[in-house]
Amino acid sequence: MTLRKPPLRDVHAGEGATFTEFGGWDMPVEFDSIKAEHAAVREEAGIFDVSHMGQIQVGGPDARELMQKLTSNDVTELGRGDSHYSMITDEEGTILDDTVVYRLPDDEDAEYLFVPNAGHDEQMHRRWTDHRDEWDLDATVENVTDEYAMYAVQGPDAPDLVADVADGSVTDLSKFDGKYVEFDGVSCWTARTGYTGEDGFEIIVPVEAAQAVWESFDCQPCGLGARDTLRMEMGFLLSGQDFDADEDPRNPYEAGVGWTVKLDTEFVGRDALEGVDAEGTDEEFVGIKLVDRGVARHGYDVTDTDDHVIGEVTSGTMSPTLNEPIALGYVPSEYADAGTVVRVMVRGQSKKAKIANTPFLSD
């Protein structure tokens, strides 16, 4: 299979970055080490390629209908220049992606942004298009994921130095709001968002001057590695290994994130999550530390004391912050309250373990 390059792959390469596959993507994963890259973003700033998530704009008389019944969110709820996190349902409310949704300017061609997760935007073009051609409404639905470059600014000083190279105010964006603003003097998409957990900003770069917005911030250069442990420090979910619609499918009360539900609106899967609101799940989405020496890793048992296998760890790895173990994955309920003793199975063994609140931050 060819794997689809962000823009600046070349350059990134020149830089020493070494490469994996995600979502179909050849991504850098590690510039300097996942340690010092991880150290920056928790305690000054890096910047992050990920040009691999999915761009798709909603436009037209009846954008705002087809968002709503696609996403499980409200989406009335957003003003001009408003985000909020969502999610992509099937029929039986389980997930197919999470999502942001941005709501743009009045004077864009398009009303709605939203980020598919890689290797998901042209599956959910073709979910978009097809249900606006079945319920018959008047909307533009267009990919142009491969037009942009899409950078991540995070860190306590991302403010600071997103600042100094903006063309315009940045720092009066709150959280989750967004708006145009030129670095290098080209416009683009800026929003208040991120997925490390720290302050910052994502950028959407048009792809001619993705070189120029890139090389413009001072700071460490970030791959998918420190974008991992960062993220499994807050808890938050990774696509494809956290929930997967075909190999572990699960629907947002099981996930930890039924708050993106919003079951007063109408979108598909509603139905189906109104049972499982009302009936609670079997399992949980839940965070684990290890109290024995080893690291978890997705694929491996949670068992009881006894060893009886109850579950699985979905993310696993060495918090470089707390310098321990820790881990993501779903349990019975009954075993979901924070400090329940269990047990993971590290390459065959045994290990002790409990459950812990997440983020592990502020554990």
Contents of the next structure:
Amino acid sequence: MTLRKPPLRDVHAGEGATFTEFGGWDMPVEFDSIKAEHAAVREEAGIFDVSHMGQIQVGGPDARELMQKLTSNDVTELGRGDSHYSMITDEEGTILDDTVVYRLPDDEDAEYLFVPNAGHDEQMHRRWTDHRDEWDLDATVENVTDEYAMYAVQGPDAPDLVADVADGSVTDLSKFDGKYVEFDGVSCWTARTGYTGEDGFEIIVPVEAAQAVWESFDCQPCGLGARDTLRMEMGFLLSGQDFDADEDPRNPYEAGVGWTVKLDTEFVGRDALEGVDAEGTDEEFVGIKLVDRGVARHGYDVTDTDDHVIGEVTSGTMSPTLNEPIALGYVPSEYADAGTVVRVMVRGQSKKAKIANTPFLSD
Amino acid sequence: MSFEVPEDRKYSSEHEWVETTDGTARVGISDFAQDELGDVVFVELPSEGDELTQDEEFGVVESIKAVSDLYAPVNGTVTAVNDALEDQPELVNDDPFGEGWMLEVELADDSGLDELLTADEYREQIE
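Okay, that's the form predicted on its own, but what's the structure of the form predicted in complex with its partner chain?
Starting with the chain above, the whole complex follows.
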């Protein structure tokens, strides 16, 4: 399979980045060192190339109805320039993808823009067009993933940094607000969103301006390695790892994002999720801290103190900020309280661990 | 990118280095290996007295992004372990041929040293 390349793949390679396959894309995993990049974002600012994220625009008279019926959050709450985090679920309430839904200004061609995960853009485009046709809705659905680069500028210094480069104000944007802002003379969708737990912006850049805009930010370039450690410290889900519709099907309540489910709206999966909400879940997504030395990784078993397998680690690393091994995973609800002692099987060795509150980093 | 490959030691194809002095060998991983791994956060090593068998796993080095097995480059008995790596695993990145050493081994009669690569041969492998 040929890997899809972000527009600046060769520029990153020239800067000494190393690459990894992610969702069918050949993406920079590390520019300098994960620790250095992670620290830059927590303490100053860093820029990520997240062009592997999908971009799908939805417009037309029935755009709102289509978005409402295919995502779990309440789209009617979004004013112009607002956005929210949402789930895309199937009839059984299983998460197919998580996404941010943006409502665009009224002088744009499309009404909404949503951002599926890497490698999901074609599947979600098909899902939207198939349902549009099935429900006979008047809406345009355009997969524009290949027309845009996407960057995330994150960290405590990010607002000042982006304000210095932007032709127009950005610091007036509240969290999850967005607008079109010019960078290097090119209009880019700019929203105060991100997935690191820090303040910052995500900027969607037309491909022809990809390099000029990237180079206009004077901060640490960061790869997917740091993005992963940063999101893990916050307890944020990673598609394909912390949920996977095929290999590890999870509903939003199990995954700890039940707050994105608005049962007073009508969407695919709503009825199944109403049942889950009423009955509760057998398992919960939790934070885990290893007490013994070692690092828990995706796929490692979580056991009780008698070494009976009770769950599985879905993500794990050594937290660069805390310098402690942290992990995320699913355990039965009776084990989900913070402080509960469990064990994690690390390459055949049973290591003492504790359930922990997320985010692992407190303010 | 060019990596340091000191001439005064031998190398395994699995990227461990061996420096011998009077029947004792000091063992670590190469500059190339530490760079490939990235930030090392944890090193799991055997205990003093443990026997090493060439090409068999003897420990694990974990970086933030990956887990990698360590393979014994020689046959012998572990006589010392670099305890500093417990609290400072980053020494493997900072000084792989010096402070980041991992083990000292008393070489067995059939140490297997002859099967290791010279610096030139190893350089060819990683270039």
